[in-house]
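Given as structure tokens, the chain that follows is alone and in the form predicted alone.
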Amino acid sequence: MATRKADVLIIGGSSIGLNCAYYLLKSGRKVTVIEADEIARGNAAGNAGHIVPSHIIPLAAPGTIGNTLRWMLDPKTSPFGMKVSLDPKYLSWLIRFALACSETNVQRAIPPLNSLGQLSARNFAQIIAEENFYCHYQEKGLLFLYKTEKAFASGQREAELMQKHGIPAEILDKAALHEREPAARDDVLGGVHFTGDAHLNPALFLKLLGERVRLMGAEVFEHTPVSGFGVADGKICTVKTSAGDFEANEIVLAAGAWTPLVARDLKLNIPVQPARGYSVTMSATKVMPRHALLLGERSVAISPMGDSLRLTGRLEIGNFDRIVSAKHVASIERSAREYLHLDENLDIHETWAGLRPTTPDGMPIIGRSPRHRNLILATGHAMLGLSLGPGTGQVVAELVNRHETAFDLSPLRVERF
């Protein structure tokens, strides 16, 4: 079998590989992606379609252990859960988490956070004008909404700190927040609106983006592993897939939860764990929220998608399978019914469970490889695969075109490991 040729190879077809194949595709590049399974398919599709750039704290923050311990205490509702395992890789990883979980780690990555969560957002609404995408995209923020007054009073405390940051907040008291939000129920007593975010379906998002890089010319391998790679003189000379050999000016890695493992080869330290989340989606209920919303306590994410209603919820380190566990998904669903009008009997067309790749410090990596001259690492974004998509999409072109890029990405690369 003949070796490709390629300008620039992308190993991964889903939010942040076809973002970075867009942004290549403006810049002039030639394109190539190679994904193992169908891209605009990947893990997430199915995820909150929440874009968020409020989110600038890490996953790994003050009271984050002791947060994990309280809810794995309570299995029944808890959203966080944790593959029971002796894998050196995992140990070492959660070791890292923890030791990661400290105001220093929170101030070294609200910054580039913010950056890049600022400047996806202004791509998204930059793409789905200019290239006339419909996907429900919706501008309305993301409005948190609390039941306890404890809850509440942390919510404040985090909104005053995004405030700090430039990022636009507003503390709703329960009329106002009910006057806001008629979905809630009585009972919640609160919320806090971040009025800069934004939500769409992911699954038509990517759809439609993935079109779009084929009509601007990139050439597609689905259904392609790879298996390995060929590495001299500090380049990677081949890409080994089951389509054959390629070789490439330039190879994005951003293969997701599955990078460590399509990387193994190539001596880099690369600490991504897997993390399963899950959604559900149903019809339209009679009383529909009128706003994407994140349920507070129980960290449950509400996505209203035209015709459509997704609940999102749960973080399970280490679990590499998609299998849907219908318990989870009914605690989702009981989560949602705490705090909003929910028709008696839901009409649900899709369960859903997918992966995150998540760092131990909650920081993605980006960054050209310390030991390969043409490789660029894009991958490690745990739940914000797609609000960071079109802000990685960017910075990576500009990487491999080798201009400067639009913020600095020193604490996302690699070496910090």
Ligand SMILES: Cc1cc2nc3c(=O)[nH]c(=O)nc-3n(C[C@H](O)[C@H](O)[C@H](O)COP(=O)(O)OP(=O)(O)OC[C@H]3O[C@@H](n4cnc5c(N)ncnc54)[C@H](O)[C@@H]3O)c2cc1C
Contents of the next structure:
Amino acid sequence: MATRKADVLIIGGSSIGLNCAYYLLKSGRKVTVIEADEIARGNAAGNAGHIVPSHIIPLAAPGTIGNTLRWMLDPKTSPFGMKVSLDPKYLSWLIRFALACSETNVQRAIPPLNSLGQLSARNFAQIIAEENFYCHYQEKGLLFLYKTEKAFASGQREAELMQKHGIPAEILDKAALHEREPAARDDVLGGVHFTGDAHLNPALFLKLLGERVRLMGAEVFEHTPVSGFGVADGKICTVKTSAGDFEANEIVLAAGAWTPLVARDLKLNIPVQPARGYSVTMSATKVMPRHALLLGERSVAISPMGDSLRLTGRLEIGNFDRIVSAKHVASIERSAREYLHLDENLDIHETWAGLRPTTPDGMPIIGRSPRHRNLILATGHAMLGLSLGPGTGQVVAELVNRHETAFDLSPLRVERF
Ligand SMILES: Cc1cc2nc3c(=O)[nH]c(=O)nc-3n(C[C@H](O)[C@H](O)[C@H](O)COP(=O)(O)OP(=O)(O)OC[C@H]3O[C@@H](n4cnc5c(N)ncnc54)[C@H](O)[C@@H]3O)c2cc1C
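Having seen the form predicted alone, could you give me the form predicted in complex with the named molecule?
Let us now look at the entire complex, which starts with that chain.
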């Protein structure tokens, strides 16, 4: 089979890959997308659809380990789980994660997460307006709900920290909360409203983005897994796929949790682990939530999406399979019922499991490979891979075109590991 030539070849056609394709095409580059499955699905289509520039505190933060241990004592409701394995890469990831749960890591992560989150939120609004995407996009903010004084106090402290970094946050006492969100049950005692956040239906957004990218001229190869690379003189000279070999001027690796597996020939240390989560999408309830919600004590995310309601939760480190656990889906629904007036019987439209590509320090990896001059890495967005997609797309296009990037990407380079 003859080797195909590409200008910019993107591996992975989900949230990050398609946003990169969009901004590269807009900048005048020719784009080829290689996707192992179908584009516009990946681990993003069934997610909560939250666009959250307010999320500037990384997962690896003080208190995470304590919370995790406490949760694991109550496996029935725990929002957290982890694989038991002696795989050295996995153990090294866990140790790195534990070491990163520090105030120093939080301070290091806030500037890049804030810059990328703000850029992305602006880009979402622009794409949706300019391209006329109908995807249930709502700029109504994200509302955290709390049922205990302790969690509410901790939510307020976090909100005050975020306000110092320019994130709009309103602290709502019980009366104000119930006025703003009538779907909340009477014993919800307060909330924090991050008014700069938004939400949408991720499957619709990605489908429209995939169609747009094709119309703009991208060549898309679906059901075409990348199986390896040929490297010579510090450059990737061949990308091997089930449809034959490709040569490309520039390559963007955006294969989510699978990135370290795809890159196994490349002698790069990319510490990304899958963190599985679940969603359940159901028919509308009589009193639909007005906002995208986060249940403070349960870490369950809720999104009204047109005439459906989606609940998402759980973070299970280390598992690559995407089998839906009925037990955990039931626990997510029980949690939602603790906070919201939901009809007794709701029709379930879909249950889903997805993998968040998670780094030990809670920051994505975006930057040129230290070993290959035509490779850019764009992965590790963990629970923010939808939210940070359009910002990542823009800065990756800037890197490919060797332009100045919208903000300093050096804290996100893979060399930090
Ligand atoms: C329950 C849950 C709720 C979530 N809620 C939110 C939310 O509200 N907001 C938010 O921002 N994020 C959320 N996320 C996280 C978000 O879904 C992920 O961060 C996002 O999917 C990552 O996007 P990605 O493009 O990097 O990777 P993926 O979506 O994993 O896509 C990677 C793509 O690469 C392809 N690929 C893999 N191997 C190969 C190969 N060898 N060759 C070619 N292609 C390959 C895959 O098929 C896939 O399409 C949630 C995740 C879960 C699980």
